[in-house]
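Given next, in structure tokens, is a single chain: the form predicted alone.
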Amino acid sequence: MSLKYNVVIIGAGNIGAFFDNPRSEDILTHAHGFSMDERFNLLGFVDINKEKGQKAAELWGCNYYGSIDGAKAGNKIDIVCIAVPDELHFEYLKKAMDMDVKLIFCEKPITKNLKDAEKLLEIYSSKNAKIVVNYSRRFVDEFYGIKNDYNGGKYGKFLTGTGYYGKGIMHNGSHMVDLLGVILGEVKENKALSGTNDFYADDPTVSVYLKFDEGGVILSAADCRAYTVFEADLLFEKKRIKILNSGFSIESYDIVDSPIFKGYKSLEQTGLFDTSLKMAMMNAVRNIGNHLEGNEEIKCSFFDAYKTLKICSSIRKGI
């Protein structure tokens, strides 16, 4: 197959480039999920940082660019990927919306602030350019199988659930509301509990509750500055899921006759199982791949990641 869409990275950093290399078995970054897919043209990386941009251009046998006009000269860009820190994401989706793309596919949150969310969101209403946002879960064909198995009612009402989370409502946190947000549904309501600013100054780690329509969740700030968590344990009425590892892995308990308490139930551990999350970026890429060429809808759109930030936001307002 000749190679049809060209590829340019817009940050040379670790989930751009450095989280894996061309010969790891995991596919964890831009560079080697478009890499992977004989669709896509890898053109190259656009980073201010000159000696990170040339190290990434080898690593990943491309160019380097020191600015997005760079980048045009003498190409032709179909896709932009957006990896740059959170704080700058306004201003290059600003920019790439104003190029002649096909897509965009830009990391999470779309924004810090839901000001410039909605900035964005009138500008992109007036714009052809599609935007694909990175989170990431949204591409693991396992927390779909929780969802459907519980909008089909294997799994009987949901009751009650925790979870951990660090690093940010927005930056980290948001991550935990949207799949939540997927395997549960809509978010009726939300009450911040406290925060505490373990990573960045304006964006707190807030522990909350959020309602759904059956049952809520309480999720709890976890100081990155400690180590790294994120988790959740989903308890229904036929059935308890743990999402550990940050979603690398799930645990699934049934409901049994409790060994020792006559009359009682309990729940027993009868799975455990790896989820495909390593292989996130990869099919993300063949999301959009499929999407370009009519075959699939797009699993996390601007609109999406637009929902996702106004619960952030007002989760943040709480406190």
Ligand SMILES: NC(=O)c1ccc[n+]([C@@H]2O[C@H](COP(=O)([O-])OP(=O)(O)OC[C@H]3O[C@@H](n4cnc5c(N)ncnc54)[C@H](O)[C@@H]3O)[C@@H](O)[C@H]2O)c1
Given for the second form:
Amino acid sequence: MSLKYNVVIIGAGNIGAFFDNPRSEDILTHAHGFSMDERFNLLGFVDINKEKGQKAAELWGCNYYGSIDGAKAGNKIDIVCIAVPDELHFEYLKKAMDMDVKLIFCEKPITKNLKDAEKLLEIYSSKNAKIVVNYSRRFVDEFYGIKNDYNGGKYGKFLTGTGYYGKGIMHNGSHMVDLLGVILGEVKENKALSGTNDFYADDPTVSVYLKFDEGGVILSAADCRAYTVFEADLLFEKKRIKILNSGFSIESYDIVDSPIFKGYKSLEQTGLFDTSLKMAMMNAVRNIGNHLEGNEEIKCSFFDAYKTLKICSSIRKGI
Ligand SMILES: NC(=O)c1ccc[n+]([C@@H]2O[C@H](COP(=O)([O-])OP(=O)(O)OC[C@H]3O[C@@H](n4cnc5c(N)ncnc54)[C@H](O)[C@@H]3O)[C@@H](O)[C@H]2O)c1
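The structure above corresponds to the form predicted alone; please provide the structure of the form predicted together with this ligand.
All chains and molecules follow, beginning with the one already shown.
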């Protein structure tokens, strides 16, 4: 099969290039994801840091460009990946939407604030651009399995839940808000409880109560200066699901007669499995390829990410 779509990655950092390498089993970088799918041709990296850009280009066998204009010279770019720090997503999304590319793959969050996201939404709607946003758990089948079992009635009603996250409500909390939205449906209300600036001065990690159609989830701000934790514990009438280790593993529990207290019901662990989160980047790239070929809906669109950002912005305003 001939290589079809030319890809340029803006940002030769961890998620762009260095979380893994071409020999890694796990697919954790944009470069690895696109290198694995023969429908794409990785042209190279754009980075203001020449040393990093060149190192990434060497690792992934492609080119280094000092700017987007440099990458455009003599090349037809089909896909632009935006893997620069959060505060630069706005600027690069605007630029990329002006470039007449087939699709933009952008890291989360789409912007640092709602005002900028709304400006982009206007451009996005007027240009009918195609944007995929990397809320990575949207590219993991096991989370849709939970959603489908819940929606199909297997778990009964959702009762209540708890969770932990750190590194800012926009930066990392938006991953949790997005994931809970996928599983439990729309966030109907939110009530911020308290906040701590553990990572960014302008992006506090906020403890918050999120209300869904059935039940609510209390997310606790876990200060990332001590360690990183991303977990959710969801209690349904007939099942308990624990999303652990950033979503790399899931524990499930069923209801049994209490072995200790006669007549009581209790929970017993009946499942523990790894998810395919370590393959999420490959799945995202596959989704991009399938979408471009007209075979699949985008699994995390600009609008999905905008809705998540809007909730997170409202949470941030609440403290
Ligand atoms: N989806 C996920 O699970 C996930 C995981 C990690 C990071 N991220 C997101 O990816 C983005 C990048 O994170 P990272 O950890 O790779 O950061 P990083 O700091 O490792 O890499 C960022 C790169 O951007 C380059 N850069 C800075 N300014 C630039 C500019 N003006 N033009 C071009 N390049 C520039 C830097 O030199 C650096 O190489 C962040 O927005 C982060 O939120 C997402």
